[in-house]
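Just the one chain here, laid out as structure tokens, in the form predicted on its own.
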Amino acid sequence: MADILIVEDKESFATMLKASLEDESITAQLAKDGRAALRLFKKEKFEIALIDMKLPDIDGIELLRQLKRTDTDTKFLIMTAFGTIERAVEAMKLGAYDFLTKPFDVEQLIALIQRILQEQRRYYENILLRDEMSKIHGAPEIIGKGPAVKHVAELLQKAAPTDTTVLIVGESGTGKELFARACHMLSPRKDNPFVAINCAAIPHQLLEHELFGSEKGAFTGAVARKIGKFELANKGTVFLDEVGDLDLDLQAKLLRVLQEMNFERLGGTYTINIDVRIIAATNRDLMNLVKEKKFREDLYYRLSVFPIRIPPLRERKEDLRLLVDHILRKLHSDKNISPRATEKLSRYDWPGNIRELENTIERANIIAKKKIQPEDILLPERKVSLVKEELPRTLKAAASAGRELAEVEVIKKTLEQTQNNKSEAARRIGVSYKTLLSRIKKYRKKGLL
């Protein structure tokens, strides 16, 4: 992406300005008249346009009007002769950032441009909601000393310095985004944007707009050009969370981006080149989705060049105490947890993983007086148990009970993953909505759900 567009018909002056900017590591392109500027604006994104008031084909004021309609984010600087300052003031009223009277000191221009570029960088960082604490303190802290977490940390350290596409696999609530951010912060791209996109949280019809942006008039309500997340992430990392929820059309477009590192905005007629690193994450079995023709096989192999599995909390209970202490520090609590309370935590399987643990400890911190005790920890009752009052008397009865328990676990986990969206849960489980409601009613009557 070029930073500056210089619109100036005097070739020697324009070339001098371009060379002076490039000496300061500011890229620039030249347009000799208004028509050339309009053509370049349709093809590329500029942070600043430096426009001479007197051009051979289009008046500078009229060019400003047309360029502002094309891109509302660009900052416009007007160059004017002494006798046309009134016109420069008119340009300021139309939204120009500032004007310079010829002849001007090039050092003055460079200082002004650098100030604008700093403002633009801050603006884009606000759009991306970047994690400033991560930028200050380095990679996000990964809590755990057990072998499962150590293995993940070793894999991250191997993958981070490369541009290899990473696929992070893990149950909901295991902290997949935390590991993705750590991978970014350990990489050479750490000073550039980390852009996280939850593919499951954005409606399919809006997701393409979010990912790739759009041109003015691309659809009803598109009143100005919108820069997509891939373009904003240039030189940085794109994190595609819940990538298994992408529809097949978007999967095809994502595959092209991975292969070609370019795309077109919605309603666009030209190609935008980018340089991004892709980290994807999912709580679904992508290979099963491939078999079911719900996920492209070629995209799966593109994404899973370097797969990393994040262990669920039930497989790393040796880290429970460290995690609890970390959560209490985050809450700025002066309380700690008793050994008996820690033992109670270790007897639970944590289907909601770290997210559920955080909620449980936050609640316990409010209830507890000085130290968190077992009675301060509120956990769901263990309704699912093969051994109730007595064992089934026959193998057939045992098999039936075991099948019911398995169905209950699948239903519970899927409802958790879909935030209790029963239509989506039925689709994932592979039954009709009516059948799912019937099973829920049946197992609730039995006290299993």
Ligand SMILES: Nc1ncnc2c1ncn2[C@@H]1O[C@H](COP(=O)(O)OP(=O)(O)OP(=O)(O)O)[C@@H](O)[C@H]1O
Contents of the next structure:
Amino acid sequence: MADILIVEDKESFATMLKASLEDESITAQLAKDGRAALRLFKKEKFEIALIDMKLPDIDGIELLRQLKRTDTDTKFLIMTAFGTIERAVEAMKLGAYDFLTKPFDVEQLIALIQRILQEQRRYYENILLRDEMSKIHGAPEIIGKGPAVKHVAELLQKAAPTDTTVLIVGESGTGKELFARACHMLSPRKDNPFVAINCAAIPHQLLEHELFGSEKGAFTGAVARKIGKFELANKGTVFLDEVGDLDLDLQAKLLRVLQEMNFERLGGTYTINIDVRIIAATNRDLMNLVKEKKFREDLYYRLSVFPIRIPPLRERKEDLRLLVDHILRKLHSDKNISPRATEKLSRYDWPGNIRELENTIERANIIAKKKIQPEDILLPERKVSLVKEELPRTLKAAASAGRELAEVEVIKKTLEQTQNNKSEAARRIGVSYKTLLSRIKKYRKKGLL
Ligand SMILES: Nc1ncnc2c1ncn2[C@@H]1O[C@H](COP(=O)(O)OP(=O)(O)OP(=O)(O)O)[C@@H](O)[C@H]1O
Ligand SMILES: [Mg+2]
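What would you give as the form predicted in complex with the named molecule, now that the form predicted on its own is on the page?
Now the full complex is given, and it begins with the chain already shown.
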């Protein structure tokens, strides 16, 4: 996950470039010939490729042509020797972004790269409806560039302008509320209220009152009429957050409202018609709750007309760097993050997702001097205790629990040492790649890894 690929056969020069760039927090990878470049390019995404025209195995122009076919977003910079300016012109015609004639000033190269990266980042920001978003005041900024987030953004763009009920599913901290707000802001209802209700935060007895309101005298202490959230949201959007936590009784009432688009206030005698769009969100597996009879199947189908799954951060680590920059900007920080610190972030699996990343960066920003270094990033030491709820009863069970823990430690350590290179890790610990993957999966499921 580097910003730039340097394709250069002269090793000392390439290493010097890499070091100078990394001083400026620009990450680089090296390829010493065309073959290596093509291989890396297929595996990873680079914002920029800096290509030497003269390579041992392939002509720079030909390499440019092939790389361009692999990734059309990358910007290509060409390095040519003095006196071969025609080649540079040829490269420009093929769509290279710029060229530098050797020997060049490294400062000049860095300035050029910084300019390109800034442009690229601006382009990636607000992935959601880049054009429309900028026109809509107050729409949330959604950051991301990887295919996972792009897919979510596309789905949202399709659903937003309709009145379809949208169900946003995702782990905690993945941005469910952010996407829900964006969905509202991109709909024709955007000038009407967006009313969020957290079904998990309000005690069940009070929730009904919150949702539907009450008439004066509906119960002891109801001294005035109270307007509920559904009524407040009229012509707008109701966001039912943590909808999986609704109790069965309220689920039935909610279903009725969704079907009829009307309800009565508590203690009320007449029916109130409403016009609201529903967006629901949950971090629980609703289908599972249905199976366990904790969630009504009919309500589930009603809500999941248009489900959108927001992937956890660990599945879209390509967005980490952009998110960090975004968070630092929101903090009005003038610090940036070192490549080694970024690497540390990408080795962690972020159970609390973007919210956890925000907290981590906020802390690091306070601790760090000018640049955030790995030691400024405090990540929880994942404590694995041998006993989760209770001690194993038999010695056999104890032995197997102990063995699992030991395996987890070895896997964790080796993944760290190999910088998450799973095939290398598998080789080192003497199992097949497949075995390692299935172990990782197993231990993740158990919350040990
Ligand atoms: N793609 C993104 N770009 C920028 N900021 C984001 C993105 N996704 C999430 N965030 C930020 O992360 C934080 C958590 O997002 P949000 O509250 O929407 O998550 P959530 O899924 O509703 O979490 P929870 O389940 O804990 O309620 C917010 O500060 C939000 O602005
Ligand atoms: Mg939320």
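Numbering follows the first chain given and starts at 1. Note that this is a predicted model, so its numbers are computed, not measured. In this text, rigid core is short for the largest set of C-alphas that superpose within 1.5 Å between two forms.
Original post:
Aligning on the rigid core, do we see the C-alpha of Ala368 shift 2 angstroms or more between the two forms?
Top reply: Stays below the 2 Å threshold, so no.
**OP:** With both forms fitted on the core, give yes or no for whether the Cα of Gln259 moves by 2 angstroms or more between the two forms.
**Re:** After core superposition, the displacement of the Gln259 C-alpha between the two forms stays below 2 Å, so no.
**OP:** Superpose on the rigid core, then tell me if the C-alpha of Ala91 is displaced by 2 angstroms or more between the two forms.
**Re:** For Ala91, whose C-alpha is compared between the two forms after core superposition, the shift is 2 Å or more.
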